[in-house]
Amino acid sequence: MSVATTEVAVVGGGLVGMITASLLATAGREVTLVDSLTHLPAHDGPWDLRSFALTPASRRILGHCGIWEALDAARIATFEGMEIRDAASPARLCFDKASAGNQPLAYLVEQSNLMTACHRQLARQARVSDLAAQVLGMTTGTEDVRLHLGDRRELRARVVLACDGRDSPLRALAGIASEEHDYHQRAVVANIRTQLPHGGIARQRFLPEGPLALLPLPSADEVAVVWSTTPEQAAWAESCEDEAFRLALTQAADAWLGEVLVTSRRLAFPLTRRHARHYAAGRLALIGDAAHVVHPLAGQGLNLGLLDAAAIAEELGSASAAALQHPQSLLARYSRARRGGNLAMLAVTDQINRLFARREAPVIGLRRAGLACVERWAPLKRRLIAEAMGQRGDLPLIARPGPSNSPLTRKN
């Protein structure tokens, strides 16, 4: 049998699996990120149908370890104002870059764009190992956790990080239990060509059946649909002539920036809440989609993914490595740190989703003068989008704005 050794093992080699790998390397860490994927996706088009809005804290984090300078900047986009509205009422709430302190709100990333700047950090990243494996098992020691792998492999890890996705079996192999709620809805993912240009403005429309976003592209007529609506609108949709869906996605938008002009193909997923019941066990600490999948109608889900990691690289990074050999409170801070944030975020995006859902006239009533009264009071406006922009709150030092307060690196 081949047996390796770690400080850190990484398992998953998706965004959050590199990024957190790539962090704990800049900490000093040795890392072994395992099941890393050997290949880079495809460009789909002249714009990938799956892209990130990664909020400033998000850029910071990327920027800590090198990976946001690694990015095609050309094709990254700027959120410089963002509108919502309400379809059962003329109600609308906006957000502009003087409310958020005169820089962008968000930027719109492609899989494919984040995907090669990481796969280019961490080859400069000697203190990561690559092991292509699938994960078997796993056994729980004193000194160490025996991931055992396929080949007869075996990796030891004083500490194990699950990246492995919503569906993680390394939250299963722990025996860590998730509650899970379906929303009987499914996002329709698309790229699209408009009448009318964007204006670098960031629109989401609530439609009773689920929200449908516009998000704007680094072309100034192109952008990236997020439509969440029925499962069987959602089939149609995939399925159906380019003419077709063209005209009802213009008559979701009520013509917002004018007619379709061109789609892309499309293509769409199911849509659940879940929430691990813990995000740690002895070793084991779960970091993103493992330990929480949110609706996408906030867009949240990798930055909550990048916070985590950062959270987790905060704590390992500067632990001694007495510490280390008994991680134990390392891992029950991280989980602290990030579990209320998490249900804060799994709270609101669940509740707006149900509450813009109801069609009785009393609620879109209060909906409309919900929207009204913040629109009017810009107290309440820079504070809303300060949270969601990870300007304020309880976050990594990394993450926050102004110098970096935390350099992660080991203490003796």
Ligand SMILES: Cc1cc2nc3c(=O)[nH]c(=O)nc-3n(C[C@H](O)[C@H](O)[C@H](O)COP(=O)(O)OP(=O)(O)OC[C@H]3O[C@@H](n4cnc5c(N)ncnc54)[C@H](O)[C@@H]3O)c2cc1C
Contents of the next structure:
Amino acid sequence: MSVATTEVAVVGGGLVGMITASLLATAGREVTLVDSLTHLPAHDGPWDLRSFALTPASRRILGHCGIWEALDAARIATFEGMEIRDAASPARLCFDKASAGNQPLAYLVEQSNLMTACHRQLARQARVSDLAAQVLGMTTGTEDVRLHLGDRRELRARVVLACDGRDSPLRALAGIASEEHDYHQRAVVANIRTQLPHGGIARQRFLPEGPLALLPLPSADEVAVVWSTTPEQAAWAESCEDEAFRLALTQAADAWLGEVLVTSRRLAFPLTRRHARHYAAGRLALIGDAAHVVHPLAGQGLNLGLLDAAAIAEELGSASAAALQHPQSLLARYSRARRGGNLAMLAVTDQINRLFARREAPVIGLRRAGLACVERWAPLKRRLIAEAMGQRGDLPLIARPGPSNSPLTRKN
Ligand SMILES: Cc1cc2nc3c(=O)[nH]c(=O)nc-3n(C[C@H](O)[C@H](O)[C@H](O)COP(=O)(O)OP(=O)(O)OC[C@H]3O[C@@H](n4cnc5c(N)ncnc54)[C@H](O)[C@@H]3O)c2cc1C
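Having seen the form predicted alone, please provide the structure of the form predicted in complex with the named molecule.
And the full complex, kicking off with our chain again.
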């Protein structure tokens, strides 16, 4: 059996794992990134079926480790505004660049663009090694953690960061329980061409079965669709003829961008809410979806994962070698810094999803009045959009706006 050693083992080479590894290496830590899947997602159309709305805070985090600059800028769309509508009433809520300090509200980046940039940046970082393996077991000792890998190899690390996704095997190995709720909804994703141009506006229409989002792609008349709906309708949408989907989507969007003219194939994802009871145990911490899974209606899951990555890099990046030998207090600080904000986002998205599912007339009236009130109250609107963009709140240093975006420095 071969044994390798490292300071920090990052388990999971998804977006959160790669970005965490890159931030730690930028801070001067020696990192080993472990994942059995190393391939990049394949293109099967002009645009990826998976793309992510990223906040300006996420942009700053990616910029800190050089990943933002490694992206193909021509394939990034900016949100110049956002509009929310309730299918059950004429109420609407609009945000524009002026309410967001005259900067884009968010950026839509394809999965393959992000993954390619991460791979490219990691390849340049001498402090990161890759290990193509699956973690099957874990033993925590007084000096280190031993990760037992699928090919009879062993990796020893001072700290293990579990970035291994929503079903996190490491969370289970560490004995950390999580609370889970099944939304009985699935999110159908597709890319469509529409009759009218999107004008850089991200649109969301709340239907009783779930929200339908139309997110601007870089081309003027193409949008990425995220349609949360019943499992039955999602199964139909995945397998029906393009023509039937085109018509159903035009109707669900109330022809917001005119007729849907062309559609890609569709993919559906089950929707759950999940939150780990603890983010740290012994020498291990949970990052990204391993710690929390949120409803995609606010497009925040990956953004929260990147804030986790920035927060853990801040703790571990600036720690002395001696502190890293006993990392429990650093991991506890990370957990305290991130758990409250993530819990708040889980609660808000959950409540919005429930509220817009209600069909009773008094609730519809309340929603209408609430949306109209926020629409008219400019300071509240500015505050809401600043929160959603990661412009305020208790953020890790490198996620904060302005010149405080300073490097993570190391104490010896
Ligand atoms: C429909 C939909 C739309 C969304 N839109 C947005 C959006 O617009 N904006 C946004 O911010 N978020 C969005 N999200 C959320 C976002 O997709 C997730 O939060 C994010 O992809 C989670 O990334 P991750 O790296 O934590 O997990 P994953 O991508 O699941 O990566 C986990 C990795 O761990 C590896 N792994 C697992 N087990 C092991 C093991 N035992 N050993 C080694 N490796 C292992 C896996 O191979 C995988 O590579 C959306 C989600 C959905 C469902």
